[in-house]
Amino acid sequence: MKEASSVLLIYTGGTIGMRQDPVDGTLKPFDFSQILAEVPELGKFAVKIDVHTFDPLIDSSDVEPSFWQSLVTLIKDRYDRYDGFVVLHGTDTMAYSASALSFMLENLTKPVIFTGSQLPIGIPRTDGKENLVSSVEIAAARDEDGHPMVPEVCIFFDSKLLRGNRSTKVSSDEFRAFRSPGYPSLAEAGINIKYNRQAILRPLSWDSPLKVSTALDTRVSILKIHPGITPQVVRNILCGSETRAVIIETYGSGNALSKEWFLDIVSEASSKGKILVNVTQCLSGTVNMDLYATGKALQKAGVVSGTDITTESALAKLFHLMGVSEDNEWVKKRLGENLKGEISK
C-alpha cells in the first residue's frame, strides 16, 4: 500500500488566517492548530497535515530578510519529516519571499508552496479555502516514480501554480492577485490539477541533501526611472556610500534618459565598483540593451542586463549572491546566469 504523503503547513501571518470577531467585527487571527475545523475539506485527503505557527505572527508588510532566514531554517530542520511544505503568507510581500527562498534553498527536491488569500478564511466568499486545499494537494502530489510533482518554490493563487521567482503581485482587490508574465503556469487547478511538466524544474539529483544559504547582503537600492527625475535623486541612490548594488527600473526594453548628466552619474557609480542591474518596468518583456542607443549607453557605462527578471527576483538574487561573495565582478557574472529558473536563457 502506498504510504500517505505528509505536509507541513507553516502559518506566518496574513489575511488567510483571520476570522471575524462576532462581537466587535474586527479581524483576528485564529488558532491554526484548529485548521481542520475551519477547512474540513483538508480531512478528506489521504495526507498527514501538521501545523507550525510563527510566534509572533508577521504582517507581510513587515517582512525582512531575518524572517526568510528563520523560514528556511525551519524547513531545513523539518525537511526529512515531510514530503512538502505550504507557507501561508500575506500577499503584499509574497513574491519577494518566494523569490528569496528559491535562492536560499539549495538542492531542493520537495515542493514549497506559498499561498494566502484576499479575503479571510472565515468569510463566506473567501478565496482562502480553495487556495489552501489546492496548495496542500499539490504539495503532496507525486509522479509515477514516487517523486514530488513540483520540487520547487512556487506561489499558488486563484487556480494557478506559478514559479515563485517569476511571480509578481498585480492586484490588491481581485482574487487573481499574482501573475507570471514571463513564464507559463506550472499547474492549473480545475476539475483536476493539470501539471505543465515541461515547465517544472527537476533537480539534478533526487538524493542530494538540502542546503540552506542564510548569508544575505541587503545593501541594495532601487532606482525607478521617471520623467523629471533629478540629478540629486539619481546621485543619492546610485552613488550612496551604503549601497553596493542598484536595480535600475528602466522603460521598455531597457531604456533610460540619454542626458549627459545621467550617464555621467551612472559611469561614476560603475567606476566606484557598484553593481548596476537593468530591469524593465514593464509587466512582461525583456531588457535588450543592444536595441536602442540609450540602452547601449547604459551598457557602455557598466550596467548589467537583468533580461526578463522581475524586480522582486532581482532583489532576492542580489541579496543572495552578495551574501555569498564580496567580489562584485563575480556577482555581476552570476547575475547573467539562470540559477533557479528566474530568467529565460
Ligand code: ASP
Second form
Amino acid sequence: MKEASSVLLIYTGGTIGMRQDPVDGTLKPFDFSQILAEVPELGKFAVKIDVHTFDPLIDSSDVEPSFWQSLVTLIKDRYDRYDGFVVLHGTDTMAYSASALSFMLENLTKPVIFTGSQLPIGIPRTDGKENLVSSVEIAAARDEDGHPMVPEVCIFFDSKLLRGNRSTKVSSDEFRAFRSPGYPSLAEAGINIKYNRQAILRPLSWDSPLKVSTALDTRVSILKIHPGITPQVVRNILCGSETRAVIIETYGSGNALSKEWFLDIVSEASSKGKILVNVTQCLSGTVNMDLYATGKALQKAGVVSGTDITTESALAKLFHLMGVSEDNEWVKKRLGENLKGEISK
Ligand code: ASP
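For comparison with the form predicted alone, produce the structure of the form predicted in complex with aspartic acid.
Up next: the whole complex, starting with the chain shown before.
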C-alpha cells in the first residue's frame, strides 16, 4: 500500500484567517492555529497535515525580505519530512512572495503552493475553504512515478493553479484575484484537478538536495513612466546614490518619452553603473526595444529588456541576483536568462 502524503500548512496571516475587530470594524489577523478544526473537510483526505503558525501573524502588506528568509529557512528545515507545502498568505503581496521564493529555493523538487482568500474563512460565502482544500490536494499529488505532480512555487486561487513568478494580483474584490497573463495555468480544479503537464517545470534531477539562497540586496527602485513626469522625479529615482537597480515601467512594448532630458538622465544613470530594466506596464505582452525608435533609444542608453517578466518577479529576481553577486554586468546578463520559468525564452 502506498504511504499517505504529508503536507505542511504554513499559516502566515492574511484575510483568510482574519476577524473583524469589534471596536473599529477593521479586519485583523487572529490566531487561527486550529485551522484543521475550522476546515473539517481537510480531515477527509488521506493526507497527513501538520500546521506551522508564524509569530507574529501579519497582514501581507507588512511582508519584508526578512519574512521570505524565515519562510525559506522553515521550508528547508522541514523539507525532508513533507511531500509538499501550502503557505496561507495575504493576497496583497502574494505574487511578490511567490516570486521571491521561486528564486530563493534552488533544486526545488516539491510543491510550494501559496493560497489565501478574499473573504475570511469564518464567513459563510468564503472562498478560503475551496482554495485551501484544493491547495492541499495539489501539494500532496504525485504522478505515476511517485514524484510530486507540481514541483514549483505556485499560487492557487479561484480554481486555477498559476506559476508564482508569472502571477499578479488583478482584483481587490473578485474571487478571481490573480492572473498569469504571460503563461498558461498549471492546473485547473473542476470535478477533478486537471494538470497541464507540458506547462509544469520538472527539475533536472530529483535527487539534488534543496539549496536556499537567502542573500537579498534590496537596493531597487521602480520608476513608472507617465505623461507629465518631470526631470526631477526621474533624476531622483534613477540616479539616487542608494539605488543599485531601477525597474522602469514603460508603455506598451517598452516605450518611454523620447525627450532629450529623459534619455540624458537614463544614460547618466547607466554610465554610473546602475542596472536599468525595462518592464511593460501592460498586463500582457513583451518588451521589444527594437520595435519603436523610443524603445531603441532606451536600449542605446543602456537599459536591458525584462521581456515579459512581471514587475513583482523583476523585483524578486533583482533582489536575488544582486544578493548573489556584486557584479552588475553579471546581474544584467542573468536578467535576460530564464531562471525559473519567469520569462518566455
Ligand atoms: N490585506 C490582506 C493581506 O494581504 C488582504 C488579503 O489577504 O486578501 O494580508
